[in-house]
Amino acid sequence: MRTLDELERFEPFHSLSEEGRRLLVKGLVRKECSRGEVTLYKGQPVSGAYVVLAGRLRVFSLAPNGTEATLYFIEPGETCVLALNCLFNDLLYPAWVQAEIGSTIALIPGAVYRKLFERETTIQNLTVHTLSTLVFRLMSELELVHSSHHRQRLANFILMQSASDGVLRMTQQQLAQHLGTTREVVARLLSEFSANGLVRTQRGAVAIKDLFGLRRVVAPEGDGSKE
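Is it possible to get the structure of the chain by itself, in the form predicted in complex with the DNA?
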């Protein structure tokens, strides 16, 4: 079964017991998502654990007024913890998930995952670790949102998400969605950055020109952190 092979390329599923493996084979479902497809809706009951095999998923919240805000991304090898979360607490899924690019997902049905969790140490660790990581991401995000203006958050986002060549390939519209604001604000800030020689904007991308300058925008002079 191909899906299982792909799944086993990732650490935790590599070292399952024979029994666990058999359990897994039975229930595994493969799912293909095309670019832009919405995979999970808010309020949808969750049927299992999602492991991304290829592509990239974006988890975002959607406010009544239509503003989106990206909570985080799920890269290949990672599992959608929110789904896990719901699984263990019988909750409805609390956000939206969209495939950023064409993606392949392995779906492990809830019952199977629970059994695996009971028996396999590696799955226990995976679960706790994944949840913890999410908690951490959310905490930092929350702290960022509380403590900084869009200017700082944008600078930070560019720094964190740009590719190794210092270019962030996203439209301003997308940037705005990630920050939970509007395109105009992003454009205004970017042109300000640009005027200060921090970045260069192109169609569909932003290139970092002054790394340390951008850093200074994120954390102005020395960052006290101590009262």
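Numbering follows the first chain given and starts at 1. Rigid core here is just the name for the largest C-alpha set that superposes within 1.5 Å across the two forms. All of these numbers come straight from a predicted model, not from anything done at the bench. First, how it differs from the form predicted alone.
A displacement of less than 2 angstroms separates the C-alpha positions of Thr182 between these two forms, with the rigid core held in common. With the core held fixed, Pro45 shows a CA shift below 2 Å between these two forms.
Now show me the form predicted alone; what you just gave was the form predicted in complex with the DNA.
Excluded here are partners and other molecules; the one chain stands alone.
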């Protein structure tokens, strides 16, 4: 089964017992999501555990005025802890999930995932790791929201989300949505960063030019090069 083979590329599923593997096959669903497609809506019942096979999902909140703010991303091999929480506690989903790029998802039915959690140590470890990772990400973002200006949050986002070549392939509108602000604010800050030699802007992307300078924007009191 193609979806099972793709899941088994990731360690928690590669190490399942034969019984767990047979259980996992039952009802396993593979879903292709186009870029920008919303896969979960706020208030929607959760039918199972969502595991990203390829691509990336964005979990975001939406203010009454329509402003979006990214809560966290779900990368390949990861599952959504908010969905797991809803699954185990019979809750409706509290946010929105959107495919950041073209993505492939494996949906493990709720009843199957709960049985796997009861029987398989690797699934227990995956669940705990997912929870601890989310708590860390949310606390880091909350700290930035309360203690930082948009300038620091944008600099931190560029540092954290850029690819290994130092390029963040997102439009200014996408950056604004992630940070919960407007495109005009992002454009002004990027112009400032560019004028100071910190980044180079190009169509649909931002390239880091001065890594340590950008780190100093995030932590003005300390030099990031000493870390």
